[in-house]
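Only one chain is shown below, in structure tokens, and it's the form predicted on its own.
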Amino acid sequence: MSYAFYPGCVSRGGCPELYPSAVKVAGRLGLGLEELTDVGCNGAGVLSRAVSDPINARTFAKAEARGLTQLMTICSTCTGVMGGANLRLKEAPAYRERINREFLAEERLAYQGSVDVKHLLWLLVEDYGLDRLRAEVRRPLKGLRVSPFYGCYIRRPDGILEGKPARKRYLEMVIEALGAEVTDFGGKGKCCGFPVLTANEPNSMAMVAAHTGEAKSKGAECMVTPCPLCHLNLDGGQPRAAKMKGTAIDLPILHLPQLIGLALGFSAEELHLKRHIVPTRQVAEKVSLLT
């Protein structure tokens, strides 16, 4: 199956290691990606739906114009914002037609409501299948203890998860399919602290310390997240969080494609693990011994 690929801005900006890792993994798994290069930001952080909904309707219409009805993201925030917009556009045809008429008609575009927005995590489980993923594993991550961190946005809005409660366990399912051990902890579905970073840094860093510290105390050797914004805070903010807490944490934070890529046989260099703030050397060394 071919997917319209919406990489988002963070995968090439704040987390430039995410985009190439995702592309490598998709290529190895045979996922057909058609990147949407002539679309804008999805409007994350924009409070007005009157601004963000037309932006996303245009993106969906661009995918439809290519004959694609599945849109893949690699960012939880993109998934939540675009998924919410898509629900509104699908559930209110009159609203969708007004946006088509007032914002898209000038480019001869019109969104028909056929697109589904899916994070890479979801499509791996629901479309690709865990059995196929296991079959592609060249280096089972046996013995690697990994904590899942969903963050909050991949579970929003409620309508996205309606009828699919198992999506709250997909990270654990993928970790196990890769041969690694799940180290569970209570904060995996909570906010990482990124949204309040500039407004209240002490609270943001307290969240980072709480999540990473709890996972580390339970034996995790690394944490994996499907959200690059969570990665920015949990990885980039971890040294500050540890300093504020007065104790070392040193828990590597991996992007989902990086963890999958390690199991598929890619090297730490190919997955740009050295770009991280918290060193990933111990994870890379342990994985290398599994080859």
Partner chain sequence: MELIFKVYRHDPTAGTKPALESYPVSLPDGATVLDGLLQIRDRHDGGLAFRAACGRGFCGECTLRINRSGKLACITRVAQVAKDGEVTVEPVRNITVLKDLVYDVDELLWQKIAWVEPWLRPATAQPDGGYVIPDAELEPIRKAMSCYYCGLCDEGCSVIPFDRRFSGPAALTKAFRVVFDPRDGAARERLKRLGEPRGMWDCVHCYEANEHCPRGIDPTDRIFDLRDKAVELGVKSGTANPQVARHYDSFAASVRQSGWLDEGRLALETWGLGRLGELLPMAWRALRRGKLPVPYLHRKRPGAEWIRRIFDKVEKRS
Second form
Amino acid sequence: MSYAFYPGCVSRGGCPELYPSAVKVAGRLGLGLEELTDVGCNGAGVLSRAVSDPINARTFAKAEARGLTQLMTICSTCTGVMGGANLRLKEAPAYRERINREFLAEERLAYQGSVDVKHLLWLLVEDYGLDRLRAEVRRPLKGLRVSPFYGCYIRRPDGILEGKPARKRYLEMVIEALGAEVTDFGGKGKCCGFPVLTANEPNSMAMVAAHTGEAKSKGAECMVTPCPLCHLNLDGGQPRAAKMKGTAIDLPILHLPQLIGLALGFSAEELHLKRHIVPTRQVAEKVSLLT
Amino acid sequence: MPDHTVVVVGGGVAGIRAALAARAQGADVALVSKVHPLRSHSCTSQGGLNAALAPDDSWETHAQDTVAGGDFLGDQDAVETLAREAPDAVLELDRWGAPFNRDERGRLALRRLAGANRARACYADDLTGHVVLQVLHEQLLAARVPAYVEWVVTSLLMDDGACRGVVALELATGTLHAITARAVVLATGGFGRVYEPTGASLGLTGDGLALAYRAGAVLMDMEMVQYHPTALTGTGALLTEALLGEGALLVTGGGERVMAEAAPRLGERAPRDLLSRSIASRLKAGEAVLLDARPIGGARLGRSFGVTRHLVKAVAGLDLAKEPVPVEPVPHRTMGGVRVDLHGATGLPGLFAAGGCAATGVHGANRLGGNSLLEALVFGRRAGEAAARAAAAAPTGQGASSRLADEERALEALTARGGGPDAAAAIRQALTRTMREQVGLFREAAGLAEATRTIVGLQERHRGLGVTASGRRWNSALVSHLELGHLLEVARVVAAAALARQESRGVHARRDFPERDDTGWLRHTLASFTPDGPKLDAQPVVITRWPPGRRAY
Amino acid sequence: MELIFKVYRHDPTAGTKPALESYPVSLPDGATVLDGLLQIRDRHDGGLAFRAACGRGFCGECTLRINRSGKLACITRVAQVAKDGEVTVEPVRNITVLKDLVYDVDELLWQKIAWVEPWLRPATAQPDGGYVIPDAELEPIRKAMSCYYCGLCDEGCSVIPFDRRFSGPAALTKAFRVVFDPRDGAARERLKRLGEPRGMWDCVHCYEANEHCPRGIDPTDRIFDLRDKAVELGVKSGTANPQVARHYDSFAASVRQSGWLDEGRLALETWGLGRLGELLPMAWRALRRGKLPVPYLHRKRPGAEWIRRIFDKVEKRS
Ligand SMILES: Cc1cc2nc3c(=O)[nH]c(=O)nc-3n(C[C@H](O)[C@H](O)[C@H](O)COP(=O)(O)OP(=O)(O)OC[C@H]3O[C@@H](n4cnc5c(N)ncnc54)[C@H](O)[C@@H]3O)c2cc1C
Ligand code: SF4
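Right, the form predicted on its own is done; let's see the coordinates for the form predicted in complex with the partner chain.
Every component of the complex follows; first up is the chain already shown.
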């Protein structure tokens, strides 16, 4: 099956390590990706829905125009925002028609409502299959203690689960499929604080400190997240958060494709682990000792 | 010691409306409530507010329906006031932002409620009271009326026969305060808790009635207790009568229409007293009675009765849209209260009352759905205005601090005496059982006389009781003790008045006197406090244009 | 049913420690948790402090944590929540407990609701016979007003545990009720107020509120509605947090210009050079690792022109 690939902005901006890692992993797994290059930022929950809904309708229409109905993202926020927009557009044909008419018609585009938005995480579990993934693992991450961190938008609101409550456990399932150990903790489904980094930095940093601190105290050696915005805060903000709290945390935060990549046998360099703010050396070393 | 010009006791629809009215007159008014205003019982009312708003409706027909619904015991001057002022009361809420439902043309939509000969109630889905209360509370915030929230009024500050404030217990600290004023408006709601099970909120313990009664005010029509016809069996959860108004049917287990005989014309839209008695008779005969809401249609049920549907799901696991649900009548609204005139004046200088705790005489022997919230609005406003006017000319009361000290000593004595939680609970349970069994939907002399004796005995036991729970902060045992005292006081009057009225009228159904008797009993029952029990009296019904006739539905 | 209720008891003024006390209760099958609490008052301790009012799921007064999840005691059936014959009842989290199960709702809710100044300020005089309004415009208002201030959205909120002063989803839902009332004429002033710190921009839109609201009001979406309205009316922040508006404008400008987000530019324009200087050690680290894209050196995406046109049209419409 071919997927329309929507990489999002951050995977090449603030988290430039994500995009190449995702592309490499997808290549190794043989996911046929067709990247959408001529589409816009989905609004990230910042832009008002008045602009972002048409922009997203346009993205979906572009995928349809290429004969694709499955759209893959590598970001929880992209998934949530686009998924939410998609739901509105699908559920209310009149609304979709209005947007088609008002915004897309002049570009000779029209969204028919056939697209499904899927995070790489869902795609792996639901389409690709964990057995197949297990079979591709070259270097089981034995003994690596990993805490999952989802990012709000692939868990809530309810509609995003599309009737599959197990989506709230997929990260753990993937971690285990890669041979690593899950270090569970209460904050895994909570907010990382990124959305209020601008409006209320102290709150944002307090959230980072709470979640990374909790995972660390439960014994995690690293945290994995399918959301680059969470990554920006949990990794990029961690030193500041630690300082504000007056403790050291030093919990490496990995992007989901990086963790998968390690298990598939890619090196730390290939996955750009050095580009992180919180050093990932210990994780890289531990993994390099595994065969 | 807090001092205001006017103090309103009660944060429900009547209380807030009164406070806003006093404020609009420029009075320094404060509100005291034992629960947060938004938790007042008013928030549970669902159905709607009657007002002759339709072009082909008139206040006269509204009044006529009300008089007939009350089985001609209503005071027609009060009914006229209610019906004439209803449209303004509703439009005022529209101005304040109540999101009442609209018809296809965007005008206020009207629905049909029990006992009305046409659709006359404006409404907000099945949350009318909830929405009205919120809108009033918003205005209360806007007017910056100070509110003493979670303060329980324990007595009235009487000075030479005039009311000049209240004594109240602040729950959070346990401190007793005197709040002085030149006028007090009681808006403490009804006393539905003398029964159990009941649809009444836990706090509807007749506080205002008992306090006013002991202070010398007169209680009126206390025997008139209305049952809500359609409570979900065994739960006390009320299913709004708007369901019946919009097409739901009452059927027996065997599929027979329950109202076919008693109300061939209005059927399920007959007044509550008829509905309740018809259902009760079937239940008594061993049949099941079911409310079938399916004729309303799933879509409309979801939209306009969402909360009711959710509630039925939650407490009984049944779906109104899919299946008929079993119902039974439960005690609901009380018509009795502190007797007041058209301005809420009780006859004691400085003391006013409105809403569920007052008897304006509009409801007669049976309330129509959609008239209660309305009464709270119309007469709440009137009482607030009158209180502000009276206060402006009234002197400051004397002796508040010594009364406060007396009250403090009384509470201390209570907590010092001790007792057991089970003793208090046993008294309450005995009371509600007596009321249910002997002062219930059907009554007769022997049972009523026995009920009176029982209640007197319970009062005796209650007087000897203390409060075990120590500490005054949030001492629920202490509050329950005071409330139980009010319940007993009020229940005694209900039983006495019910025994006295030797006829059947409206909700008052005597097995030994099954007929209405206009020669002997076209009059209100009055009760005044004496240490030996209520002294009963009568007062003629005000009849202006609708002579008593037969009720035919 | 015979059960054990484990109830949180604490009097903070007595200097004792909080404890879960066990009480045996015996209840009929359909009984609710509130029935159980009332029975404890009747049989064991009349002084057990908790709040309850209507007892029928209308007023929202008896919100408690029942077996570790927020619920209304009066409509929670014991049979459905009991685990091994036990029911644990505690106050909600992140709030000052006053005594036993009574907590400071004034702090949690009432003050915040007053803060949003939720009274109508009509735009026009009422016509005879009442305002004429299509019902479809009032339906969302009724939905929002079906809120019964149970506080469950606030108790599930992601922000409140970190900052109790955050206005929270319940108060913001109340704000929605007036901002979107078709009769109201003060949206701009209201949104300015709601835009201040602790207001709507402090919401992390984590959608927890949607999950917790028993009335199906979807408070998170109501907050989004408020924000979108604020953007539409050009009130993108309060006065004390101008960076919020700068953030929005920069975000929008960047997407409008190039089709995607220029994060370097966003940081610079949101915080200004001064604040960036303060953050310099961090920024330097990010720059070195290639994580801080150099502002404005941001290539246009193909098709960016079409994105710009979408912005233009939306602006023209509002
Ligand atoms: C299920 C149900 C449905 C109903 N439906 C309708 C309907 O559709 N239409 C209609 O018109 N009516 C309806 N009613 C009736 C209506 O709700 C009441 O008549 C009305 O709410 C009474 O308002 P109130 O302000 O007098 O009292 P309440 O709302 O009962 O308020 C009483 C206030 O007094 C305070 N208080 C009491 N004692 C004290 C004290 N000692 N110290 C301090 N404060 C005290 C309480 O805290 C509370 O704030 C319904 C009632 C119920 C139960
Ligand atoms: S919005 Fe929902 S969860 Fe929040 S207080 Fe209101 S009813 Fe409760």
